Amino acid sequence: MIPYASRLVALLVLLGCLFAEPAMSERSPQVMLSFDATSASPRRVEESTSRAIQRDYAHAWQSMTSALAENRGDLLNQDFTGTARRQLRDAVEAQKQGGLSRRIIDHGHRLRVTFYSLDGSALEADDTVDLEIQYLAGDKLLSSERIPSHYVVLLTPSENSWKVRVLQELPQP
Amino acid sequence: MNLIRAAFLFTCYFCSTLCLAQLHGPGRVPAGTGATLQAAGSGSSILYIYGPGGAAKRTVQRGAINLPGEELQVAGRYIAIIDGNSVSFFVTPASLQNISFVARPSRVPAAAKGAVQGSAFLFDAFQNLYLPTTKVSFRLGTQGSAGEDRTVSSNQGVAWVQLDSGRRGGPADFAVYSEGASVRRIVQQVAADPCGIHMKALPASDGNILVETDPILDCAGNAVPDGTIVTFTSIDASGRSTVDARIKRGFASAELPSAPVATLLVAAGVVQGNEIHWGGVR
């Protein structure tokens, strides 16, 4: 009797795991990101900060991708602040007015920290990113391109996460 | 003849189609400056433009298409699309206009090594990070003192400095300058730990021992703030008595219990002052 009960419990746990998996992956960031903090100055980036930056920056790209695809400025609030949030919200509003949208397919980032302030209140990084962007008017695909892009990013800590304050794309060298 | 005419017409049509496919952009343009797109051909068409801070759709006449500066204020990559043809161009930051300056801490002990830190973030008038490498000067000084200057080069729109605090207490100006833009913060320099506390002891009118310090200063000669706790201790045959007193107008004083023979001590925090052997045979 006991073995049957054990098997039943094991089966339920397995089923639970199978059903739980999609929900977990929906929440976890899908953005591929390699992280290098060896060039950070004047302060070394602590291990826990490194983990938080990777988690929050990847999440910020997910939020931005969704916001620009669905024209929902509210999706930016959790991960963006200051200038970056204002500019992206303006972009979303303008897209909404024109019936436009853009779909970003993110093929991965190489994030390299260049500056981490002594008081820990700001962190700047370079991001080399491989993006595919589709520009749409309604459902009509106007143009599509896959481009290697280079961004400079300024992040600042908030209560319990890092937020993107500046996200500025640079011309190709 | 008809065949030649047909070939000619086809060539013209093919060329015009090719020409229509051509759309030229400005390459790079400073933020807030207008730009012109060149769309080959004639007639009207719909222009789509996507940028980092906006997007637009409007009917335009082919040829020279002007994009106003207000549409090009956010630095980054833009794409213009007409009839399925697209061109990308970059808006680069305009000239340096604003500095965001983070100065820490707001209160700092005088004459402390590397205690004052400043980070400057350089922006143009449209809040784009100003990325060209540029000289950034920092200055920390109190009124009447030479102060400390440091000039560094910015890296990707950021410059930082770490300076020693000044020897004099009081409000210090901490300023940053670059290309005509400047920002100023106040850092309050306060006396550091007391340096060489000295007390004297006298018999009080009620028989107790009156102890009083000389003016309490830090090692740079700044008066230690009123309210700082000074601890007086008396050790005699009956044991140990301690009295905490606050500095008032630069001095601290207290009455210790009377004793024919006692050792009197004074301290503030971890700083010990002089020791007095009271009474007995010297």
Second form
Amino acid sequence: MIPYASRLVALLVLLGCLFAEPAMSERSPQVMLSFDATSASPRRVEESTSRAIQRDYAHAWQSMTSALAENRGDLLNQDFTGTARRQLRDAVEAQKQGGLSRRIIDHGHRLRVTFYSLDGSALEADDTVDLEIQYLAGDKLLSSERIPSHYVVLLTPSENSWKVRVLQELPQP
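Next block: the form predicted alone, after the form predicted in complex with the partner chain:
What follows is just the one chain, with no partners and no other molecules.
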């Protein structure tokens, strides 16, 4: 018979393993998103659409971050389409050929909807984002920079989600 204290220690170790924080590579990157749809025109953005856009846009950034970190263009398929998917896949392939990768640490987004088409087929937004980008060769950190960035985003609805069709970074003033 195992003494009570030994059983308690074994139970605590087991619980620690079950509820331990996963390693950084196993976690999805977090996307902090503030959302403003008050200036959308010519149509108002409905509450359910706002929630879906916030969910899907945050997931798209998580997919992009993972794709660039793991050099896996297939991770972009669910959240990106058109020009955005082609450009990001090309970026993944270029860094993969060079033996490089990028780790993006997302410090938050301010997404402001500027246009929502009357038929609901397109939504344009401005995204001001605070990113830290780390460039790596294997596990070796080559450089790191924290930069505020500004993007114009075009989202289009698909079967049951919104996909990023255009993600165009604008030059800093």
